[in-house]
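The chain below stands alone and is given in structure tokens; this is the form predicted on its own.
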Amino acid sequence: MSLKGKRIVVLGGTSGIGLAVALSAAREGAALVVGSSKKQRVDEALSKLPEGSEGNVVDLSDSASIEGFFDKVGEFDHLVYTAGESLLLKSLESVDLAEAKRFFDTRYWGAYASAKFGVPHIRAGGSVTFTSGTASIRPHPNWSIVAGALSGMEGLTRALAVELAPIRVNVVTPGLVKTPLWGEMDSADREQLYKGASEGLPVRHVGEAEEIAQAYLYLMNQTYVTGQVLVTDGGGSLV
């Protein structure tokens, strides 16, 4: 069980936890293809992985743009899916329904059209790992969007574990990390935010991606685990 020699495919592996798992996984001696949106991205994540590392623009809202993508990419071993845009966080009397749904492109379509596009390309001993998020175990007012996608990728992750096996499929639940996710913020809100998380978990801090990214690498080196959903929330839902 190991990921030396294995082609491990990171979309939105440009940034946060994606970035953080295309370089665990280098580390452990895999090759790495990132697929992100915006050349610029892609870019400044080959600058930081090893030399022979590949990149690829793709528009994970648009499944032409994905197949075209996977297309080029061809085989390889272990798909990972971080991909998704700041959170959506509406009432339900104030959110716009084009809106929702728009987020839900990103976050549940492309990873659906990733699996349907990507998994031909597998190889025999592969597997998938989507993302989640514990919104979907504990969600708070205003996110009804945002917990109702991440439950469709844990209830998507155990169908697909059935039908695509003997390919292995998972999925990452993380609870509250330092990411660009929470960018939009300001800075001293984004601080508070976090100093007050830490206060109330159980490991006392807040996640980096570094440590998430430990989970996906875990659930595809290890081969005896499909259809599940790995909650590496630092003890939050518990609390």
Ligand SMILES: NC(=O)c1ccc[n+]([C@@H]2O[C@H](COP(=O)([O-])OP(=O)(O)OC[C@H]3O[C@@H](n4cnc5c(N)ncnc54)[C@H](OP(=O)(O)O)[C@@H]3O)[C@@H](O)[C@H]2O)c1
Contents of the next structure:
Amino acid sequence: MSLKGKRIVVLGGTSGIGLAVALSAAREGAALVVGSSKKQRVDEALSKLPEGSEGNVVDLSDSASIEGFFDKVGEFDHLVYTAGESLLLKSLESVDLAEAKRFFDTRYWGAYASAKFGVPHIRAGGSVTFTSGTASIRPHPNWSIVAGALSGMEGLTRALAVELAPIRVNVVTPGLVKTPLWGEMDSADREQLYKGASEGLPVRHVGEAEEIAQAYLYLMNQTYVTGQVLVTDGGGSLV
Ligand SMILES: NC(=O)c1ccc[n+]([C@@H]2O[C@H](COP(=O)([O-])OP(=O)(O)OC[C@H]3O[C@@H](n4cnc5c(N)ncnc54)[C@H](OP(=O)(O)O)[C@@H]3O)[C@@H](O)[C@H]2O)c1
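Same protein, the form predicted in complex with this ligand this time rather than the form predicted on its own?
The next block holds the full complex; its first chain is the one shown before.
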């Protein structure tokens, strides 16, 4: 089992976990297509990926943009969805409902629409791998919007695994990972977050994007797992 010669679409593949998936899959000999909303990020990702890799701008909060993206891409083998923005952490009392609903646009509806428009182009033996996060199983106070969207991804995964069979559908649920997602934080606060988290984690370090990428590679490569949530969190959900 290898990704050699497979064509893989990574939505959110221009940064963090998605870019690490793209680079790792390319090392196995896969042909990559990455997509995200900013042209500059798409170009930067392409400069890191092997020659011949493809990249297109797509707004994953807009279903028409997603449909157009897949019309251009054509046939492929595996779809990976890692797109997402910073977490919306608000109490039930203070949250604006329109803002809460918008949080689902990229995380949930973008993934849903990508399955709708992407799956018809997936070749036999292919798969879909979504992304969730441990907020689904271990939320803190004020994490209700995030927990709702991420738990939704896990239920959607199980439902699509039976609906789209024999295409396999799985979801990776990362814990804390060092990626540009945390780039808006003050750097001292970010280092404090990583230090505090690593001391409490059973594996004693915060995840690197390359470590999480291995979970996606496993789910694409193997052929007997579908409808599963692969928690990749250094044991964080246990402590
Ligand atoms: N890092 C963590 O600690 C962690 C923990 C648990 C779960 N996760 C989840 O893992 C996923 C990947 O996170 P990451 O840490 O790799 O984040 P990241 O480095 O910030 O990457 C996010 C990617 O999503 C793309 N994106 C965001 N909004 C988009 C939109 N509307 N349309 C198209 N592309 C869009 C970004 O590209 P553009 O800016 O070009 O749009 C970027 O390529 C997210 O769903 C995140 O919630 C992360």
